[in-house]
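Single chain ahead, by itself, as structure tokens, in the form predicted alone.
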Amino acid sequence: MAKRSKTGLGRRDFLKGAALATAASGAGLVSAGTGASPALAAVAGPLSRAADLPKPAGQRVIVVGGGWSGLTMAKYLKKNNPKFDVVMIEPNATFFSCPLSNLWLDNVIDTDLLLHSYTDAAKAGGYIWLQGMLVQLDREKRRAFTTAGYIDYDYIVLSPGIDYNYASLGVKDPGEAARLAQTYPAGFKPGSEHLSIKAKLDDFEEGVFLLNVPTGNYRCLPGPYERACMIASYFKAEGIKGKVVLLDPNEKPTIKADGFLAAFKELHKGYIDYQTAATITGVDVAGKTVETEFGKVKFADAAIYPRVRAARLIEDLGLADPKSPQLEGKIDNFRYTVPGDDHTYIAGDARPMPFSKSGNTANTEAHIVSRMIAARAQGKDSPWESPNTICYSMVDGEGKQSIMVDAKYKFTKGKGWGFTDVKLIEKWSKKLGKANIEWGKGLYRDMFS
């Protein structure tokens, strides 16, 4: 088969070209608390001074993160209260995507659709990009503290993303976790990780490429099968003689099942090494093999992707709630609210709620709670609204088809969460294909323009 032309940059153009900062998004330093800590000494310069920021005009709104839940948040806060000063803390220095990244990885798109700047975005929404990581936070006097200097606020919105669980896996030392991390990262958190895997498919050769599906409720839950699919389909194109190997805790894809079983089979036999029920119990990095209740599995090269937690910078702030077994935030679910705490919210990837972990949930929840912070500012109220989940997976990178799944939520008491209002479509089509490219090309218009 003719290899196919590849679209995307080489990682050292991206490199060279984005400036991609590597900084560790989220991690907290310091827990939270209203006195100081013997552990400040050490970062006493920054912490003890206000950040370079202009004089808020209006009441300050503080967004941390600056994935798909911040970027959106920090630019509806300010359309739905123009006299909101709203400051965004990220410490990245450019946003990678991580929805649409698998096409990346099959030379589907390139590096254009997936690189925006935070400069122009916080330009285009009339808040303010502080680039710096928040460290220690008094509710008490409305006071964050960040690498850039402190910051007085009246709201402030926690939206952080996520933290990998190396401990899930097997892996309890943490120097076998970082030699993991590093050696087989698991992609799901935006930038280097994606450099990496982009970097081992370029050089890979023969042989098994491990994935794996992790437990619990992972950041975007079609993307290790659809992630799996562009692999195969890339090593089909590229004329390579390897395997996806798709380790699956679960019996069958967790979502759009029938379409991916399909795609396996029909698209990608001899490509794609499904797995049910396998779950990973250990990881050998230097011996390059992993275990699973049923055995040993070799591999040639691997992302390997562990349990994912919410931020540590939720934990280190004490936000977290000890009973949720990804110590997520603990909130109202229906106000996004800190227990007795009306001016802190958490939202996205690190809220407690089993809503899907996924760019269009963490965008359209993004819209709902900036309306409430809003509103509540004035004295008002707005009422719960369920995120949209709108979800698109490739599956097949030549023919660039997709399948795609549209879903809300419902809270029945008694019953917990459940969806509602669910549209799916498991059979891929070229139609579906061009729609999933522009889906994300009109989510990154709302929140980059």
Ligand SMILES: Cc1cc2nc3c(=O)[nH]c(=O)nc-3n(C[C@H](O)[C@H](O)[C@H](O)COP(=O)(O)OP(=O)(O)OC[C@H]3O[C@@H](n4cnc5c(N)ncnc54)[C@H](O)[C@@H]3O)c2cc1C
Contents of the next structure:
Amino acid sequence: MAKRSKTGLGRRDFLKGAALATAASGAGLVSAGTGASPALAAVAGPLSRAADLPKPAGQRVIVVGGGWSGLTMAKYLKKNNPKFDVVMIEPNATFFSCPLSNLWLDNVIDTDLLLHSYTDAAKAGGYIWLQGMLVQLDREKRRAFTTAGYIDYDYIVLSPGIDYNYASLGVKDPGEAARLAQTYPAGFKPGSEHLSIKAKLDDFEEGVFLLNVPTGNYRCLPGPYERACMIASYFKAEGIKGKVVLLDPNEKPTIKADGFLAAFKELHKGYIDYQTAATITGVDVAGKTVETEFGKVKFADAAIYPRVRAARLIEDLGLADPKSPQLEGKIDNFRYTVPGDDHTYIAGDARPMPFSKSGNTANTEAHIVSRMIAARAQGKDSPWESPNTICYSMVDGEGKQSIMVDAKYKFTKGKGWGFTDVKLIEKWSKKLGKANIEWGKGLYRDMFS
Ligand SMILES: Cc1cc2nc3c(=O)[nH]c(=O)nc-3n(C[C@H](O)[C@H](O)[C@H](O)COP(=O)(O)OP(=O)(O)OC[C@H]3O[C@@H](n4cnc5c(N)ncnc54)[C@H](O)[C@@H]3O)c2cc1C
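Follow the form predicted alone with the form predicted together with the named molecule, if you could.
Full assembly next; the chain just shown is listed first.
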């Protein structure tokens, strides 16, 4: 069931109300007391008043989303052009890191390492954090409507990350999808889902813990394989009679294949059952069963990962590419701008380029895009550069050993995007395990201090 607001109207009704009000007024959004019905006027409250923000001292740049892209973007927009007045909008009260969270499931690191303060990030970066959500945009007037009031801007960067597409698992009924999401959360969006998976593992007694690899360009390619290794390490360390069944629609792991296959065989024998060419086509939530083309798999507990799509916001704003199966934003791939609008940018995992949907990619890309926006605001330009995907995966929780890949991207006419400058280390080591955790700490420093 859709979440209800205090007014008794869900978010969709709220947006519908706003759209109706726009149509009724003919221009802009109707504010309370301008002829809208009392109910609509009450709903339109945050849309019709300005957000409580100081008067901008320079050009205002709004960053939507306080994830790996948005946090880096907000900090470096201000660094690259100190005259910018930067406002980052993020609804969550606290930052919870997806990267390194698989290690935390196996108690290799503490919760403290994953949690960070938005207040302190904004203070250190010299920008403002507004706790709220963007719900609509008037790109002509350059006005952003948020749950905390509207904000006028010069530039806006949309970094809202991903949402899940449960229909990809054969679960088309929204009620059943919501039940599935709550019962067996994927754990590929920050925060609450990870806490739920951790609690499942704490309570797990015996049997199959089911994981899967989704189709498409999903968030964190090695994530499901690393998670299988970390849960297997946990079962072994705790003496739990459990086994991870990992269903993969591919013939082999999508990345670091030799490293993961060797880890499954040499480090986690008896604890990981890796099944290839296995696509989930249906889920029976109450019956604790998934269907694949080759039969049913029963489980004791699970974290089920659907195909990803760009955050719904991108579609709601009319900025999704209808040709993209994951409804990612439509942008100039080298400028990051929406067609015909040099003031609206889309970055991070909502981008359409087939880059690895990773925190390192989002972070290095935000460095580049913030330079572009800072330069353009001064009538200059800053060239496209490739983001960098550095990605460690821990495969051995007990020995704290990892494997890694480091890659960039290049565009070739006629061929499209591909990897370049690839460095791959698939033999696990303690040295890489240490580098894995240091990598995370370095990026937290880059975003939060
Ligand atoms: C288990 C796991 C392990 C991973 N491991 C690694 C790893 O080892 N290395 C690595 O590089 N990457 C890893 N990743 C991937 C990485 O977390 C993502 O690629 C990265 O977070 C993408 O950054 P983003 O800013 O685009 O999205 P996010 O970090 O998801 O941030 C999006 C933000 O936008 C906010 N938002 C959404 N809608 C709105 C709205 N309407 N208004 C305002 N705000 C909004 C959300 O609340 C969220 O905070 C991992 C991910 C997972 C889940």
